[in-house]
Amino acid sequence: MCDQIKNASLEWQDERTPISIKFDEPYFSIFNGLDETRHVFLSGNNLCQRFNSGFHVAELGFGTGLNLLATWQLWIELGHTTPLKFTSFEAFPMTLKDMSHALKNWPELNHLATELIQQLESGWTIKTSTLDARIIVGDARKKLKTWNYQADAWFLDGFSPAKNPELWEINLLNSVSDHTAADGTFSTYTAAGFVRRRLSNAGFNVQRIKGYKRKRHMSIGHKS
């Protein structure tokens, strides 16, 4: 029997920033979500230096699709002409109307956002000459177990561990490690001690580094 999709329930701050009602948190920084994504996930995984043909990014928490768009934009800007592979796990997807509204914050992503929304109207895959992406809808704790791939880089982008503990459970982080290629990496905005310990125990060499704006620290790591 197919899982029933439950869309995210939102409130809007200043008609610009989506707030999850379930988790009581914004989907991106109130300062600049795109800059935050570039700092935490793109730089955190050193993607500028690591991108190569067949590179595969995976993430926990698709949200607005901002991380995907920023990664895709970087891939194109660096001159790659083969498809970037991107897989995202999302339990409570936004409606496409809400997603489109949120992404209007960044006009520089408009052409990619338009392509994203148009393709998602037909299902949870995006295929272009420079992107091969899939959003896997459902509980990542179950879905990741049956995923038959390994990622070169992980974006751990659930809501805060205090409010969204499901995406920071030991077994899930172990599964993340199991689905990480040799010398693969992760990055996340959180520097919570128990998250870093769990990732370390899962097989990552973990570092705490400078976070974005007022966030003092974040975490990065590579597969041991």
Ligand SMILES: C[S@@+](CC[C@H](N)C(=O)[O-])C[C@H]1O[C@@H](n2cnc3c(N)ncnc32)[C@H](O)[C@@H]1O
Second form
Amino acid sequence: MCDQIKNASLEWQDERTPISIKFDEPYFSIFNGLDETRHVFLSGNNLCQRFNSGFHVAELGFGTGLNLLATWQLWIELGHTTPLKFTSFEAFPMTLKDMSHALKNWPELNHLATELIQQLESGWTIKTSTLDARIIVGDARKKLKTWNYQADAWFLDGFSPAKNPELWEINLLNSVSDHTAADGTFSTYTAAGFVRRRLSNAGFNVQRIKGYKRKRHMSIGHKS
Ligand SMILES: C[S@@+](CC[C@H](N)C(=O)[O-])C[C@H]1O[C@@H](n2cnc3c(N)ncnc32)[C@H](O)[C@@H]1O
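Given the form predicted alone, state the structure of the form predicted in complex with the named molecule.
Full complex below, order starting with the chain above.
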């Protein structure tokens, strides 16, 4: 009846990069996680051009909160003064101590990270004049079904399809499409053929584009 929440178990590479023991993968690029986020998710969804009042980003896999902070930073830099809406689904939340440690990799995000951690101490929401964020804790496959919103942009950021197939299941990707506004988009670092086919069958126009650094390709899509 009650959902049991298990925190993420981690090990650290060079004391800087969190690796999930369960999924046996790092949470972000060992080259530069922030650059990768900007390439894959911010540019991939063309957010500089598309942000407008009431814009809603949704994400599969909150992890360290890096994607949220990078998106929030861009929103502020572009001069928005209303709250960006951001919803993220996370089944195995990190402890705030681990999250805080991971985010120390980016001093330029320090002030936003401090605000994030402070607010998360009292629950899974963050409300400021420029951010209205909610982390929905539990298995995304179950939680998304009962989410009553549509996102303008989706960040599909599960671990790799090979290690974390749950976050790339057909039913979940169909549900992502159902929860995407008209003209909405998704982006993801993976270009796995079966993921692209599933997203295409779910109703997105899917494109394969240049990936980050050594990754040759990634995927973006537009809901027509
Ligand atoms: C690559 S990490 C996400 C990194 C993150 N976006 C960031 O900014 O740090 C993938 C995340 O998906 C989460 N995850 C894996 N399976 C899940 C599921 N079934 N439902 C929700 N979250 C899941 C993992 O716990 C992990 O935090």
